[in-house]
Structure formats: structure tokens, C-alpha cells
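Just the one chain here, the form predicted on its own, laid out as C-alpha cells.
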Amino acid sequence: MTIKIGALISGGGTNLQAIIDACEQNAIDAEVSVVGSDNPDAKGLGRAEKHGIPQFVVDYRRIIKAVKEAPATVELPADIDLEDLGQRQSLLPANGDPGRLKRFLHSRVAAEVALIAELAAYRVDLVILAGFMRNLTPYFIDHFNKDPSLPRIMNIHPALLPAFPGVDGYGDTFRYGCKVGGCTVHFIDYGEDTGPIIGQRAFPIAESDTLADIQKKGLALEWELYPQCIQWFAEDRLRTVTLTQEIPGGGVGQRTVVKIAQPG
């Protein structure tokens, strides 16, 4: 079965290109049906256009500005409860400025309503984040993750999670003096880069390596790993499960893992 992918980007879209190439070479059972961006100037939109893939833009900067200046002019669907979303998200501190949290959720959900409408037109099976530099709220996540055992939003991160979440994984890896770096593909949950891990690749870091060297090594692995994880999804081989295990010395621990079934 060929799955339909909706890709979200913010910049150059090198991972998007790797996935498009894998689709066109029949290396994975998928097609990129649509590419969306929060940034009208994202160069990755040009990559999609070159391959005849529809594109759309939801201008986050414009929406955020509108909510800040005149929130009443940015309407949300009547069934959206910002207070409930605020309690479930873990991107901003629960004890922070309530007004700041409300503005954050108001602007992001307003943008996500538009994202969902655009993606719905293409009936996508999987949403992939390929350098999409916006945090997603529970509103968007719940729309796609209806089955807890099979999330439908995938992300690639430039570090070996759970180390170095956030926007500069390779930079953090470099500054910390790590001997090993890597990349991670994971499903999205309510936190920042905290979702269940699907796959990881690692590379050695030499003392002479620059940040550019680390980025080059990491990107080469990203372009291999992301299509592989998408193929596992296309083959219906991925399931998230919660494992309960006894901890030495007493107590019980839980962890959520992604099981990859054998083919066939």
C-alpha cells in the first residue's frame, strides 16, 4: 500500500528532498501529496514545486502578530478550550504567565486550524515534520493521533534523544564535547522532542571535527533514517507500547517504546 504524506517545513527542506527522492525511486511505499510551511520564504517550497507537489503556506508570523495586537479578531472554533489545552501541553511552564500561555495557544491553534484544513484536502495518512520549527499543540496532535498505539505525526531531530532536545541539537552536541553524535526519528507527543523513539543513527566525533563536520555527518544519516522509518510506517510495522518493569531495589518503572514488527 502506498501511503500519502503531508510534509511540514520551515526552511531549506533537505530532509524533504531525501523523502521525495526515495518516493520517486520507489525505495519507500509512499508519496508526498502536499508540502506546507509556516514561512512564505521557505526554500523547501521550491523543491516541492520542482517535483509537481502542491504547496501551501500558513503564515505563523502574521497570525501571532494579529493575536498579540487584536486577539478578538482571530477567531477559534467554538469547541476549542484553551484552558484545557494549556493543562495538557508541556511546552510552557504551567506556573508561568497565564496571559502569555493563552496568547501562545490562541495563535498556535489558529494556525493549526488552517494547517488541518489544508492537509485534510489531501487525506494524508502520515504527517512528517521536516525542519518545521513550530511547536504543535494538543489540538493538532489529537486530530491525527487518534489511536494511541499508532501515532501519525513523525519528526526528525538532530541529536540522540533524549539528549539535546530543542532547536540546535548538533550545536549542543558540538559545544558539549560529545564523542558521539547522531539523529533521531520519533513520534510527536505533547512535549518538546519527548515522543516515542522510532529509530536512531550515530556517528563518531573526532577532536578535529568542526560544527560543520558534525552537521554534515548528521545530515547524511538523517537522509537515510527518515525514509526508513516512513517505510516501516507504510508497512504497518510500527506500534507504541508501554512496558512496565520492576526496578532493582523495589518499585516499578514504565517506559513507552516503539515496537518494529518483522516484515510479513
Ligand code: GAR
Second form
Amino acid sequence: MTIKIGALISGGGTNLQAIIDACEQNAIDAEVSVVGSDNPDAKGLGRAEKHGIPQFVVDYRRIIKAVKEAPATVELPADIDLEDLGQRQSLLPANGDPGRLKRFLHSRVAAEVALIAELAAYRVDLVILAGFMRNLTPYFIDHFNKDPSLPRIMNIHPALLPAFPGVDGYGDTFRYGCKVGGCTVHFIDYGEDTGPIIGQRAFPIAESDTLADIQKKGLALEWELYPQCIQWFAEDRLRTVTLTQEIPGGGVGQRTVVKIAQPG
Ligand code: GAR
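Could the form predicted in complex with the ligand be shown next, to go alongside the form predicted on its own?
Following is the full complex, with the preceding chain placed first.
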């Protein structure tokens, strides 16, 4: 079966390109049905255009500004409960300023209503975040994740998670003086760069390596890893499972992992 992908990007879109190429070469059983961005200037939108893939923009910056200046002008559907969403998300510290949290959720959810409306027409099986530099709230996540064992939103991150979450994974890896760097593809959950890990690739870092060297090595692996993880999804081989294991010396530990079934 060929799955339909909705891709969200913010920037250059080299991961998007790798995925489009894999689809066009029939290396993966997928098609990129639509590409969306939070950033009207994202270069990756041009890549989609070149391949005849529909694109859309939900201008987060404009929405965030409108919520800050005139919140009443940014309406949300009546069934959205920001307080409930605020309690379920885990992006901002619980002891944060409640006004700030409310504004954050108001603007992000308004943007997500628009994202969902744009994606709806394409009936996508999988949403991929390919350098999408915005956090998503439980409102968006729950819309796509109906079966807890089969999440439908993947992200790629430029570090070996859970090390170095955030906006500059390779920069953080470089500055920390790591001997190994890497990239991670994972299903997203309500946190920032958390959620069950599907695949990881690692590369060695030499003392003489510059940040640019690290980015180059990492991106080359990202372009292999993301299509691979999408193909596992397309083959319906991915499920999250919670494993309970006895801890030597007493007690039990639980962890949620992504199980990759043998090809069927
Ligand atoms: C990639 O390195 C990706 O891992 C990273 O942004 C870059 C996007 O490059 N994502 C994140 O940092 C998400 N937290 P691209 O636009 O060329 O694919």
C-alpha cells in the first residue's frame, strides 16, 4: 500500500527532498501529498513546487502577533478547552506565568486549527515533521493519534535523543565536545523532542571537526534514516509497546518502545 504523507517544514527542506526522492524512485511505498510550512519564506516550499506537490503556509508569526496585540480577534472553535490542553501539554514549566501559557496555547492552537484544515483535504496517513521548528500541542497531536499503539506524527531531530533536545542539536553536540553525534526519528508526544524512538544513527566526531563537519555528517545520515522509518510505517511494522521488566535487586521498571516487526 502507498501511504500518503503530509510534511511540515520551516526551512531548507533537505530532509523533505530526500523523502520526495525516495518516493519518486519507489524506494519507499509513500507519496508526499502535501507540504505545509509555518514560514512563508521556507525554501523547502520551492522544492515541493518543483515536484508538483501542493503547498500551504500557516503564518505562525502573524498569528502569534495577533494573539499578543488583540486576542479577541483570533477566535477558536467553541469546543476547544485551553485550560485542559494546558494541563496535558508538557512544553512549558507548570510553574510558568499562566497568562503566558494561555497566550502560547491560544496562538498555537489557532495555528493548528488552520494546519488541520489544510491537511484534511489530503487524508494523510502520516504527518512528518521535517525541520518544522514549532512545538505542537495536544490539540493537533490528538487529532492524528487515535490509536495509542500507532502514533501518526514523526519527527527528525539532529541529536541522539534524549541528549540535546531543542533547536540546535548539532550545535549543542559540538559545544559539549561529544565524541559521537547522531540523529533520531521518533513519534512525537506532548513534550519537546520526547516520544518513542523509532530509529537512530550515529557518527564519530574527530577533534578537528568543525560544526559544519558535524552538520554535514549528521544530515547525510538523516536523509537515510527518515525514509527508512517511513518505509517501516508504510509496511505497517511499527507499534509502540510498554514493556515491564524486573529490576535486579527488586522492583519493576517500565519503558515504552517502538517495536519494529519482521517484514510480513
Ligand atoms: C535537520 O537537521 C533536522 O534534524 C532539524 O532541522 C534540520 C532541518 O533541515 N530539526 C530540528 O532541529 C527539530 N527540532 P532541512 O530543512 O534541510 O531538512
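Since the model is a prediction, treat every value here as computed from it, not as a measurement. Think of the rigid core as the biggest set of C-alphas that the two forms share within 1.5 Å after superposition. Residue numbers count along the first chain shown, from 1.
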(request) Keeping the rigid core fixed, work out how far the Cα of residue 248 travels between the two forms, to one decimal in Å. (result) 2.5
